[in-house]
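Single chain ahead, written as structure tokens, the form predicted on its own.
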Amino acid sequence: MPSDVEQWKDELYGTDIRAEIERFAEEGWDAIPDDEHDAWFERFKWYGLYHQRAGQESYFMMRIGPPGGVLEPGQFREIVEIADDFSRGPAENPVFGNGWIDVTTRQAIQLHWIRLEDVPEIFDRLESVGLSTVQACGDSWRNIVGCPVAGKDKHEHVDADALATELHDTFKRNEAHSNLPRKWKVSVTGCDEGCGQGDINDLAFEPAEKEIDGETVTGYNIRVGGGLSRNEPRFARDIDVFATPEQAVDVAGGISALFRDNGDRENRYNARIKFLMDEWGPEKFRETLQEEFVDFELHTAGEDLRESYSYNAGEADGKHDHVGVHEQPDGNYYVGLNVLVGRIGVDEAYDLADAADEYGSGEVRLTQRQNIVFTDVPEENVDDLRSEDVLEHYSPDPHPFQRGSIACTGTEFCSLSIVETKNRQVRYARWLVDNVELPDGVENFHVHLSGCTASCAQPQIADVSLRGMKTRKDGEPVEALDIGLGGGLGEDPQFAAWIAERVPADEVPGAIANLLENFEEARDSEAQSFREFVAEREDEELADLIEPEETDYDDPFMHNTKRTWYPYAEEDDLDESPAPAQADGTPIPSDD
């Protein structure tokens, strides 16, 4: 039997949904049968839309996803007059106010508190811009991710930005793709960082060279059925084929028609294509690729460059993510800036746009790691670039600690999370900013945090995961997380091992202190990194290493374990709560 999100789409799907969504604005919320809330809550992901947690009814994530996070000239601009025009609740947040945009680790932006009354005019305005959220979510090609410098770097092979753009507008809106079992995560890397993480996708091109006809030919081996989402995170698996540039449109086209008519639409949880191939392995995933769904012999694979892979290789004194000042081939300088867990004020975006257009190109890019980039400064515009006030706070030159923090949306807006992620881990990083000091010859920390299993904070990939969960805490209940250590990508990526579990959430900046104390006075030498030690060693060692430990550091969304409708508002019952709203943001009377 399908799933029941499957019968939905068999309904009503693809480009069919915006005119609903464009009738349910004109008529208002209430206009949503309540029966009908899931399916429709399902179908309008496919036009970048989630509907936000228990509490905030009638209020939307948006999400919109450039290919390969390139915001070209104007574009950054438009969306934060969006956010500024329509991204503002009925609550602050303490940290951040009302009002921000959320660069997250897909390379794509997030807005919150979207009416869906306004996603008709949001929707013209983007356009009006060349952006779009189509397929920003749903079961189908969600946004392509890559080298957020690509045609920019001097480390580059094949330039993984114009096939990033082929493929989005190749997959985007094509009825033959719009409908696959599940979502649908792609990376083009064509560097020899490897920032493109294609390890953790469903289908990941990585830069190749083979002999063809007595050429030397760069292109792409295949990778396919990476990910990391709930307790089953798999790395991508080489399944022996390589395509040329012109072919590697069509060689996607096929494994993706592969993976709508073979994936599991019973089962929503098996219907990932990493579970596709633990059954079949990649040799018959490759035959079957070949005999019916391509019509042309595929190459074997050629040979990579993985080994000269930097991103997240676990290096002590690696940072290879394209923060900090850079030449570019053409002699200008890409920029990039360090956004703590991803999330800009609207006021700073506006300077940061600004900036954008008055030092470099106005292009702003978008990197895995939640930060920006701008591209095409002039040699001669980068020190006034870097004394503009706004750089004092998204600094090229942050701290390993904040430079290494990611955090998800948590229990914020997210009906997923099991804790409070943003805030907790700007207050994580500053305090170990200031507390803390690094092991000599430690330049790269990398402390992700994820408020579920959904893992949205990619935490297996981190030298410390934290991963959201509950326990009790002088007999009370508070948020705790799990801990995790030694994850990492590069040439033989590595998933962390969850070491320590449900270490209430204000012990765990002390635990990272006490870690890295025992790692500085335990490890082999200066130039031994942290995952390498790791490596070595077996959980119950270095489960004695962690320590969990209250300090002066104070955590005030710990107690907050209960169901709230904001986590900060000062009335925080969900009976408090303004929401549903209509469209001027005055509360809708219950029937009751």
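Residue numbers count along the first chain shown, from 1. Bear in mind that the values here come from a model prediction, so they are computed numbers and not experimental data. C-alpha atoms forming the largest set that superposes within 1.5 Å between two forms make up the rigid core. Compared with the form predicted in complex with the partner chain:
Relative to the superposed rigid core, the position of the CA of N560 differs between these two forms by 2 Å or more.
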Contents of the next structure:
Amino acid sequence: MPSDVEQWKDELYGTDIRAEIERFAEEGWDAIPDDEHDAWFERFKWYGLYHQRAGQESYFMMRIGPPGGVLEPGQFREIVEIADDFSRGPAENPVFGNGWIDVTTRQAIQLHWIRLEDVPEIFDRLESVGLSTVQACGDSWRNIVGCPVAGKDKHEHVDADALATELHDTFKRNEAHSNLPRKWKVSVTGCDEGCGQGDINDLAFEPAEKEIDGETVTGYNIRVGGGLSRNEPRFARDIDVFATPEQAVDVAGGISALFRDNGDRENRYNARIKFLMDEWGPEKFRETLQEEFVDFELHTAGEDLRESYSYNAGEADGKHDHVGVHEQPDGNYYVGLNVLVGRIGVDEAYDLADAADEYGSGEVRLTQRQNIVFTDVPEENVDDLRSEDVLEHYSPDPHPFQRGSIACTGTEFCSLSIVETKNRQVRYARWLVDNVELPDGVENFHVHLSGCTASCAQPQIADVSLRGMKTRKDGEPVEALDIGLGGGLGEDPQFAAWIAERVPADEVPGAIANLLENFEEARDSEAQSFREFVAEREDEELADLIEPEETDYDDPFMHNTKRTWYPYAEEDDLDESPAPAQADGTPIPSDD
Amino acid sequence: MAIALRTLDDGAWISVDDSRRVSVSDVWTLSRGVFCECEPAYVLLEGFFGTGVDGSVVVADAVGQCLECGTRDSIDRLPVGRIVDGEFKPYSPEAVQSTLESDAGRQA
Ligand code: HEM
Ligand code: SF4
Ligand SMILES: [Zn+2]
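Please move on to the form predicted in complex with the partner chain, as the form predicted on its own is already shown.
Time for the whole complex; same chain goes first.
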């Protein structure tokens, strides 16, 4: 039997949802019939609106997806102004205040505490600068990720930005591809660094070369079926197809249609294409694609560039991300700024928008490491830019522990989360900077924290993977983390192995400190990366190197942050929640 | 009156009459043998994948992990609350629970 979600989608989905959102916004939150909440909130996701968790009823998370993370001049500032005007909650976050934007691991922006009544105006303002929230969540083409410095980088082989934009234009608001069995994540890489992270996407375009009719053509090899969620991580599989830039959109459409018609609509937990790939294997997948979903002869795979992939690859040195000052092919520079856990307060975001305008072209790009990049900065402006106050905090030269930190949304807003994440990761990073010396030769060390197995922070591809759990400490349930080690992408990607389970969250910084000390002692040489060190050892040996312990690190979030309406509120009990609320913030009394 | 029961947001909730009433990420106390051999077992629920009613009892199928012995498994038909006069009354995760044996009234 098709799931409830499939029935709701059958009744109404895609662009038809817009008019209904406008109607509810006009009439107010109360206008959504009580017995249709589940159906409408599922549909709203297609327009990038995700109802926040229990205790925060009537407030929404809104996701804005610029393809490849490219925000053209003016777009970043408009988002900041929207956040300033509409993204304010009923309580403050102790680290980030009230009003901020989140840069996500799929090169999108998330805003929180959005009220339905404000959505039409927000949509209008986004559209006025060429942005949209369409398909940012829900069962269809999500934001297309790709090299965040496409067109600006010396490592580029094929123009990933052109393809990402073409795919975006073709498959957003495209009726034939609006309603897929599940989310559909696409990545386009054009460089030899692998910064599109295709391996963990449903569909990946990767740079390649192929001899066709005696000529060397640059285009893309295709991989399918990657993803990290639900304790079932998969790397995308090579389906032995090369697409020329001219064929790429048709191949993508064929694969999307194959998924549409063959993905599991009965069971949402089995619906992602990675499970279809498990069942079919790449040969049958290719055969079906060729026979039923494209009308030209597919080329076999070309010569790829994976050997040089360095992005998130767990190497001890090298650039692997876009932080810092880098020369563009045109002689200008791009400047990558570190954003700790991806969150930028509104006031600083204005300063950043000003700096991007003043010293660069005003373009701001978003990376899959939750950072931002200013492009087109003339050489003579680089020093002035670097001396701006706001770059002290959003630094092109951050400490490796800050540079390496990624955290997902967590219990602050997310329904699935088991633990608090962003504020905790900020505290971890600060404690590590103050207390732990990195071993010589280690310039990069990635710690990724996800609140649950959905893995939005991509924990499995970090040096240290942290995943939300609980444990009992002194008889009480407390927030805890599973610790995994040694994950990374690169030519031969490897997921982290889960080595220590259910470590109380206040013992994790101590565990990382001890682990690094033990690594320094036992490694072969300064040239050996942490990932190589882990790969050489059995899990049991690694477990002995972790040694969790309490330190002077203090964790204010050990209690069940999910049982609060907002973990940082003075009165945080669910019964104290001001939600649901009218557009002006007045609470709406509930019936029970 | 029939109640609307379903899992929501990829297993984050049991929704009862379009209201998110039972959340994942709570630790449930289960008697020995229901999930593992710990007595009692403290089991963190990580995701719901089904729900139904058994008489007046609302039950859920979930994936969870024991915080003591580390067993990770699915658990079928965990009672998560009752319907009293048409109203859902959630059980407390801290109270010791066992799963229902009967197969009656299954909805999925
Ligand atoms: C229905 C439950 C959800 C599931 C199963 C889920 C799962 C995922 C997964 C698997 C990823 C990407 C990891 C990868 O690259 O493979 C992701 C991305 C992300 N999710 Fe979730 N997620 C859920 C709900 C939420 C909610 C409620 C929020 C916030 C309110 C959230 C925030 C994010 C963010 C920030 C990202 C990365 C960015 C992006 O997609 O642009 N997720 N999610
Ligand atoms: S990893 Fe889990 S907790 Fe974190 S945002 Fe994703 S779904 Fe929420
Ligand atoms: Zn046990």
